[in-house]
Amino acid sequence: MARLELTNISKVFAGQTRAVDRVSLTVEDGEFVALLGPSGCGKSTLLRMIAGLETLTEGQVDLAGMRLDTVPPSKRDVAMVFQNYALYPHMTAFGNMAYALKNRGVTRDAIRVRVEQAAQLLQLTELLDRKPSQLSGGQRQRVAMGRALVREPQVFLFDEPLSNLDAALRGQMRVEIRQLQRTLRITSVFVTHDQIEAMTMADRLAVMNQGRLEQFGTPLEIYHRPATQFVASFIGSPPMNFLSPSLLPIPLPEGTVTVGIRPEHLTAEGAHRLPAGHCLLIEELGSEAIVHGQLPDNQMILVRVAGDHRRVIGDSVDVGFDVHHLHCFDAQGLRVEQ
């Protein structure tokens, strides 16, 4: 059982910069977990500590019930897929995928079997004789995945592997990576700053901010019940609206200093009304549109509407809401239960 456990993991660099601050989480056997957060939040450092490429300042990493952080990187039963592919340019796709196995002393016949099996899974069979310069970005990423796959690791680690691809190819590779992981049931940790990647690929998300774990849960749990104002602001596109309690004509839980509501939950049919404002901008997206409105106190709001709307700039923005769609936060940015 490839169960990965992180217990109070911290990393302090020279100068006392705390890149990762007492993070604890468990990735279950066969689970796909995404580490999500803005640049500099500590997610890649955390991944590198699992791989052994960074030493821990504090804490412990266990894999399948055995302590991992005291094991040299080359002896850890994990495989990492990097952002920049890290392929050897003078080797063919076959050579790149076979390299680590040769270094381990695996027989030539066994290497060929493993590489050909991985190539078939990754649709690389016809490309094994090509060098990286002869491959597209997506094909190079598949070779990098194949190199990790042939090692038959207990854990896959992905460090923003799609960030160098164009938007269309990223969408395609999201599907391919997730299908591959589900087929193989390999415990996987995937680092990304892209919430769409995280929401669509992961069984659970670990949302990080300034080295700390803000929330760990399923994509829908985090979307519908963000534990902090940071999580509420980071998850969702367009982002959540944050309003002063004075704008809402209803009683709110004690301690509430900020109220959040998502753009899709501001509707003409809401049971309670916000003060009417006016439209400053409309982003036309085809199937939907995002209305940027300004309320009387200069409070800005975003409203998601259907693509066949008939609004124009300057129109009144008169919307309502239902209480069960509100998210209340205190002065520390923590969720206040209603």
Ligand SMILES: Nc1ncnc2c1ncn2[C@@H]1O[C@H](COP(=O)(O)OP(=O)(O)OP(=O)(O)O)[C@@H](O)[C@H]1O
Second form
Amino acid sequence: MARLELTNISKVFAGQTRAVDRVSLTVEDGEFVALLGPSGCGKSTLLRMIAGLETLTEGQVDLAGMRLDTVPPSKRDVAMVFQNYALYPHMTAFGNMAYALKNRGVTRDAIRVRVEQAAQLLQLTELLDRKPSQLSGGQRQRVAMGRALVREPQVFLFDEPLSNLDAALRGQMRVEIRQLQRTLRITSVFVTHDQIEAMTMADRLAVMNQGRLEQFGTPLEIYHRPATQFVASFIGSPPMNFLSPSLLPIPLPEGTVTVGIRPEHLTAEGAHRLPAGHCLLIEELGSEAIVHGQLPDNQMILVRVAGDHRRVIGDSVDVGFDVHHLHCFDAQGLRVEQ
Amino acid sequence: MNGFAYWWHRTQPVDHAILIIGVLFLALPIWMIFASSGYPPEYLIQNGVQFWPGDQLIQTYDSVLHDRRGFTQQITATRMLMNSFILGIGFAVGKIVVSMMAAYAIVYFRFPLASLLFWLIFSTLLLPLEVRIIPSYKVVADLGLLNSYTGLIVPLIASATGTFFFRQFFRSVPEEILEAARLDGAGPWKFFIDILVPISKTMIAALFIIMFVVGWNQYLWPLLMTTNDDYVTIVYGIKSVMQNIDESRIPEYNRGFALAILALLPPIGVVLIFQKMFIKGLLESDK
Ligand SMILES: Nc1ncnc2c1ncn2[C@@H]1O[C@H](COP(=O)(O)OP(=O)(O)OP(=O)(O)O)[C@@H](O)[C@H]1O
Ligand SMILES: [Mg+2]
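Having seen the form predicted on its own, could you give me the form predicted in complex with the named molecule?
Let's see the whole complex now, leading with the same chain.
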């Protein structure tokens, strides 16, 4: 069973930058985990350590109960899809997909069978004779997937494989990758900085910031119970409002310095009221609208309202909330339970 | 018709005229050498270089290619052409192989002083063969390689220019390609042969053209290296034919001219063949 275990792994570059800082996480067999975080938080570095393209400064990686980090990358049973696909430009799609098998001494007939199977799965059969330069972005992406797929690896690693595609194709590939992974049940780690991608695709989500793992859980856990203020602000669009406790008319748990509430949880019917403010700006999205309001104390808030709201700039903003929608954070930015 | 197109059409005949003049300027002397090689030397001495081909063209070329001449009356132009080919190809292939491997080591392997070594190699660009010709001769002589193809080629194949070009090229190859190959189970040798060499195709073709012509045109080194007529190259052969005062006591201009024309053909052929590959490679690769 391909259970991937990272124990306290760190990466320090050139003696100073701590790109990855004592991250521990376990990807269960067949699970699809998304690594999410802002640019430069160490997602790629973490992935590359699993692949063996970076050495570990400290910590340990195990795959299926066996130590992985001492194995050279070519011997790891791990396949990676790169952001820019990294196809071999001089080989055809077939050649690209066959190369790893050839190096492993698989016979020609077996290679043909396996590549053709993968090509069928990815709808590449007609394109096998083409060079990467003769393929569209989405097709290249599929060849890159195919190259990883034919090896039948124990672990799939994806480093932002969809970020070079246009929105429509990205949406389509998102579904395809997920379906493929469900069918094959290959343990996968998927790096992205797109939260929609992460939320919709992943079984579990690892949110990283500045090299540290902030939270690891299912998308809904992370949405409903963010463990840190960073996670709360990073997940959700439009982003969560952070208010000072003095604005709230109710008692809050000990140690709370910031209270978070999502724009969609501020409603006219809420049991408790926020002080009234006025409306500065309205972003109309058709089915809904985002109201930017200003409360006393110059506190800004975002409120999500239905598309037929009929508000105009300058109107008063008078909203309320329910206690169970509040997220309280202490001075360190950690969640305080109510 | 907009202004630019109008201007374009009006100037086209002028442009063409300039280009045609340029072509004539470059090609006419070669034509006249070719035409003149069909006359006997006595005629050329009296009447100068000719514009219309003489009637002895076939005889001259036949004699040049098949009659043994030279200091020892031993060598034909066929042999000289072969020698030049061996030198040109050995020179070009040697340079490409050596400089690719040097660049591979410099770009892909972290070893102490790598960049220092590179700049050291690079600085030898400032030292052409002529500067190191005496020590090179001494080394080759001590190794007993005078009058051999090895001695003719090997001392010339270290190439700072080639190393530099390949280094720049390898550095432009995306790192992910190397990483993908590593994950695909390719070791350093496989990566070089399976990936790096094929994607350098255009670079190799371009360098081959240049290096073949340079090798073909080597004069000083073969002159110094070879005392045996068996190793005379054609470029050196032209000179010796012109100097070779025969029974007639007149330099054999017709033979010299014929040799010059023969010496031109292979480099032209190489340029034509590899240019096609070169352009095809450019169109195919998209990095
Ligand atoms: N080879 C390297 N040498 C030194 N520092 C590096 C190296 N590679 C990455 N870093 C640093 O490590 C940190 C994490 O980089 P990483 O590429 O993992 O970020 P990322 O989360 O993948 O970002 P992005 O979303 O932009 O791809 C960055 O601060 C980066 O500058
Ligand atoms: Mg990255």
